[in-house]
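As structure tokens, one chain now follows by itself in the form predicted on its own.
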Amino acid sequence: MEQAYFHSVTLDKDKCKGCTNCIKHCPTEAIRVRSNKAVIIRERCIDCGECIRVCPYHAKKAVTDSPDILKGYKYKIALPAPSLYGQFGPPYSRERIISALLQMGFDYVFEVARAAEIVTQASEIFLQSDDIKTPVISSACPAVVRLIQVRFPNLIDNLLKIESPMEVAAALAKQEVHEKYGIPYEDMGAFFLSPCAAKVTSVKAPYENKKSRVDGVLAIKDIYLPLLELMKKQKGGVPEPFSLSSAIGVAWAGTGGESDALDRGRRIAVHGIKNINDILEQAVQESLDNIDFIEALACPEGCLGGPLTVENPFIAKVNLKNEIEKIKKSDAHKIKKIESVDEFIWKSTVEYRPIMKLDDDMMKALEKMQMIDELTEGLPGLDCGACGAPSCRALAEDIVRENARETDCIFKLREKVSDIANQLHQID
């Protein structure tokens, strides 16, 4: 059974202007207007950080877990994830960002890269099988995987069902460190650097096992400038011990990385949460039949434009390719060769998470769904989001559900208001 949802992604009151922004960029429709604040409807969330990157007040945060969390554990290890190396430029190299990492005060870095290296033969084999349901779409990125329980459950099936590489890497992280050092699961702490609110979100509420083998999450943005004064401050070599990933790993931060190294099949690659929206009310649809793999990133430039990010993108995107290039280039890294995909397989179930039920009573949910209906056809049509809801068919549903009136909508009201005065001028 799937654990209680938890959210990452949360509002200051305080610094929101209820500007509606929020609303119609949410692709979930989670949001909402009401007496000038937004509202986060919790079922509806996924966690895909939309809203904190168009706010323009910052009014939309996520929650991850503070560098103090470090104190709590005798052995640290750090899983930098790939987005990591290209919030810098050519000057700070992988070598010194994993360098400065350990000058930060963790014990051991473990890539999240090699992790990635693994779970790509892990998907290979899997593939390989006859009775998948194509088209097989990349289960890396939470907030998909809760875009597809709320909005797309007839393509449950069809997720790739193998753990992502930060769990992979944290598994990987705890056992090398016990086998290497001796020392005794139970003090150390794996921590993900992230570059997103669902990563925070899969940790706390993990749906690839019961309980997810990273024990905290820290935003890539609160250490950014903590490593950049590190390495700004190095000198002489870089110390061992840890073993930089390949390029295979590294790729896999930005668009295209996942489906560019499985080796067989018709892939496409998709980034932004709006185009992934599109793409699968295409796979529901059943007109994807050539596609067999669909790598799904709900940021811009997949990880790389990230929420919790600090470089734009775009130079993020050629920073890495930078560092990709570079890897090419060194002696190649022996990727951990895997026999069996079993122990990378899924130890719970995604289910679906209805976000549009009415009612527990089949009739009375009918009869809403035609209210609903009626409400909408009374409505302008315009979505403009006056009304606090992101269109006219949303607001509708809010009625409904006793969470909003008619008269929200300004033409509505302007008319209840136009029919008072007529009213009042017979009177007289």
Second form
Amino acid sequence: MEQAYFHSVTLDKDKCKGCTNCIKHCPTEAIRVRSNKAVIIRERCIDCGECIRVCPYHAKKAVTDSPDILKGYKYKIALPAPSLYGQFGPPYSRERIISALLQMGFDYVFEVARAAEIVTQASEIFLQSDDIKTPVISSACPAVVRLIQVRFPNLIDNLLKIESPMEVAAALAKQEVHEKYGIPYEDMGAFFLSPCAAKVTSVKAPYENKKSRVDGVLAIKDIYLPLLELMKKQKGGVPEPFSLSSAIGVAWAGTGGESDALDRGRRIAVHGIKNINDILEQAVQESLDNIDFIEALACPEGCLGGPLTVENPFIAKVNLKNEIEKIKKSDAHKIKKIESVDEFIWKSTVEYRPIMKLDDDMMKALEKMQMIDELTEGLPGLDCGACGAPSCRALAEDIVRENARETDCIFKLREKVSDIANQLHQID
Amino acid sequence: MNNVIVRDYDIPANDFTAAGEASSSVRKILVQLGVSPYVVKRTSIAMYEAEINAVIHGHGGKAHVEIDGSKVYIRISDEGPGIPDLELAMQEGYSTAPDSIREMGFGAGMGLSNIKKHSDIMKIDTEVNKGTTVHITVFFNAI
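What about the form predicted together with the partner chain, after the form predicted on its own?
And the full complex, kicking off with our chain again.
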């Protein structure tokens, strides 16, 4: 499989009915229906998971690792995303969830929330440097980074060039385990407990094509029930096993968490892929000169609304809020100051992927654009999706790219059939 | 061969919700043509500023765009009040936008100088009480 185009989001052909729900919602027009089945155009997909959310037949799914992957490692480290805490109601505190992870077979738990706090501190230092381009756009959501790579090359320089909390967590967890227990690095496996598909892609095919320090990604929905069962059986006091993050890190799971934690400038928290697209359009036109930081999370309500979560995002939000209030009151968990951020700064930048380009030769691209204009003119303009493309213009583009025919349009087909019928009639 | 992509847009008066749609649409075309990100950016910024000017000052207007293999030419025309002192209007920070517009974050008076900065050729035809036409050209290869 070509590494550059690995995707977590895939299609279950047997379940697909060939309807038009997914093609209409894809933010990069990466899906077509061909021969009554959806087809994902690999190079366009940004793994946002929007199609998983809208498919009424659950034919779109995210490929994650099976819990069996744990068996391959001697020492297993769980890296729970903070959104995991929002999945369970009041009796199931963060401490109980972490204890249950240990009961489940993990040897160590390192909260991604702890790494998020470090990313917050690193971001504050990064934002003070002189050569940054504002608005700085958060790089925590991989779907947003990929959207920028394919649609907004001019904003690549605006990205926050700091590793994601997941990567930082994997690095620090392994270091901590090595120092505490002397476990050799090669015996360890670090597993991210993920609310989303895009993180799977970031682990299997990182932007910079270097190796991720995460060894596997488990879907929150796959461990939800086993965790709940274990928690129900927990008796008496629950040991507080590890140093836990402060409220700041836990809040990263929801919208506003990352941006509120930063203590400088005008910051906005945008969520939902369409809203992000709109704000990035404005950023490209440089009409956001009074905004310093954009937190951008592709899912509605941030990671709490991730396609691999279980709980309704609004309920998850109140669950998380309760947990945050509790942490704030207890005062037990203070943020740990870091000395240097250098090791978490991106060593290179992400590349522009010009996948929308019609042709490498600009004169040919111009010709194709003219053909698309003419074809679009002749199509009904209903954007009905019956041809399998999300809009009439997208069909015109597909025709010019030689991936579709004009008669894929049912209106064009009807015209043609009627012409043939007339001709036959004249022969009579 | 004469390969020119032509687009015409209406710029509605006082409608900020639609402002920027024309420049956004042109940006997408340039990306599809494989124009360099740097040129796409300059064009988007220059065109957006001119579009916003037509919305704020010109009671709306029209945008006409021509793209060929070497450049993008944009003409934004309105039938607004015109610019009495063009030299003054070109200065950075000069603005005649009313407070209501400034409160929305527009009208900081960078418009015309910003268009000039992001285009290779800028020409303005203006006549008081008749209207203003801004011509913007951005070349694909640096000249």
